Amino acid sequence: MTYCLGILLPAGLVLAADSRSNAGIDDITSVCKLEIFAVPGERVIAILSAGNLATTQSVTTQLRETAGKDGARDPHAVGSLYEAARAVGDTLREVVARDGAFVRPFGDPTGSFIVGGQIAGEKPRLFQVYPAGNFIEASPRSNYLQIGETKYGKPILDRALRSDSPLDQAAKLALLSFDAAMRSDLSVAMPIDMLRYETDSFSAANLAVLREDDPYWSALRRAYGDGLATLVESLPPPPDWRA
């Protein structure tokens, strides 16, 4: 499984992923989730995948490989974030639809996304592709989508995020989501591909890899774990409620 968070802000948004694929006990690799196709001062848009990994890689190679073609799925032709969702959903559709009946007996043949990025004439855009191929659009009001193992890294998110929060605070923020979500869930694991995005910049050159032995990863678990337990320390104790 995997855990793939979307986060829509005026700033912009913050994009990421594990890497974590799972066969079996004794078949763990690890795998990128997150594409971009950009055009440099035209658009940036990320697809964040999770779910059966046949199925999200067909999905995402037969979008590459429409890229520059200018097809109704072409990355880098469709008018809008929301046909670009579109197209993931109905590429989704069909790759479900040829080869579902003969994964089932193994599994769950399909997979979810996460579509986000701005194209020029529009707001930075955020989208949920669910397994049926339809999808929704996050907002102000419920401004992060989450896919595949999220549960853990929800309530930070629920406690912290606001729907003004700067760019680096949401990028915060959800490196601490992923932390929570590795200590509790064996099938989320590093590195993290992370995307922070600025509105208007066009540009996807703030990504990031994060390994087990960054620097800043290290040093962002190891401040918040001291922080939580002063703050423990600090609050007061029950009251003895046997009186």
Given for the second form:
Protein chains: 2
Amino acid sequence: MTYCLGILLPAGLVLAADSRSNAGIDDITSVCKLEIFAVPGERVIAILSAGNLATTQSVTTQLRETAGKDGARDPHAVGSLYEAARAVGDTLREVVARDGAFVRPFGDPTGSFIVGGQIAGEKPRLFQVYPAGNFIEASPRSNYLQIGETKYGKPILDRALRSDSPLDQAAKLALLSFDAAMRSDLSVAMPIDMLRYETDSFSAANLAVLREDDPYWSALRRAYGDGLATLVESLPPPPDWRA
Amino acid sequence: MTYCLGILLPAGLVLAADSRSNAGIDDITSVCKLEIFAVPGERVIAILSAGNLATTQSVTTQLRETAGKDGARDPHAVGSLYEAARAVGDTLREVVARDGAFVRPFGDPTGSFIVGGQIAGEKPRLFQVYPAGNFIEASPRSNYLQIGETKYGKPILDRALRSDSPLDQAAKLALLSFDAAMRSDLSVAMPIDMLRYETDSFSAANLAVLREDDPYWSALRRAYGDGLATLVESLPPPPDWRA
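Form predicted together with another copy of the chain structure, per the form predicted alone context:
First the chain shown before, then all remaining chains and molecules of the complex.
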């Protein structure tokens, strides 16, 4: 299934994707679903993908190969994040138009995407591209977007993410959201690719590949698990409701 | 959609159901989805239901009306919780056989159930009846069962519920699980009907109807929200991953 998450904050963006691709539970593999298009000092655009892997890889490959040829779609050349999201949606529609009829007997040919980043002259922006190729933009009122296995990882974000959370706080919550998804869904798995993008940095350097044995990942999960147990213990017990 | 949860512990059972029934988001109503069949001092059987309301009400009504007539299905007379679960499954199959073809043009005619309780001579037991009428039983290794909108409420249980949690601790976690489901899904809503059943009590007296303005419910949510924010703040920040 995959899980990808994008968070939009005044301080920047947190963008993260798991690595599992599966064609049935007896055929799993590890792929990178976070693609970065960067022109240092001028733009950073990340594209995260979920759904049919052949379709989503076709989309990102075609976008990468437009470099220098089709300015209207080349992520290195588009004039705004909105245009980048439209380029993803338009390319998705073309891939599905070409492959859809052949693929449908075997499964869903569609995909969905999160497109986030910043181009000089704009603030950081974050979009979600639907399987239909249309898309929505995140805002401070609705400041995170998810694709794939979205439900297990949502409660922690709804409880603790604020519209002005610092970037590191949001990165912690993103990882705890992934941990929740991975505990309950085998189709979401390490490593996690995570970009912390700081507003106006135009740099994609703060990028991590978190593996199962990563010491920070282990420490975070242990501290959260222990802290949550202590918190629940400390909550007031329910009253006796016998009449 | 509905959300129902049953938890099996050495100390007893926690059984809880929300109250929302909806035929589209513009047609919602409040119903009780927790039915209790009790013979004080001898048995307590609770049946929680999700799915097509006409179907699930038919099932519980028929079971209630077998009282004194069909000992093989009467929850007041069955010899074990296993037989109670089978009675629910068999009755569900009959209702779907009768109504299914008429209902399918309008939507899914099926339902699912949680059946939990204790009959003298047995330990407390907990079952989940599938839409097909077959069923599974909970065990210490897999000690909670959910029906309806199950995903949002699962992470808190997976993190903090133990096979030997005290009953009050499990009741707190059950309510936090409902809170998570209600924050993200409009088809799950107050009031919550919740039974805390103590092993060998053969009493269904510790039963609450928790409404939106219940002071314990408000205090629990506030304390958990505040505690979680403090906990996340206290977790170690992610390292800088720039090379």
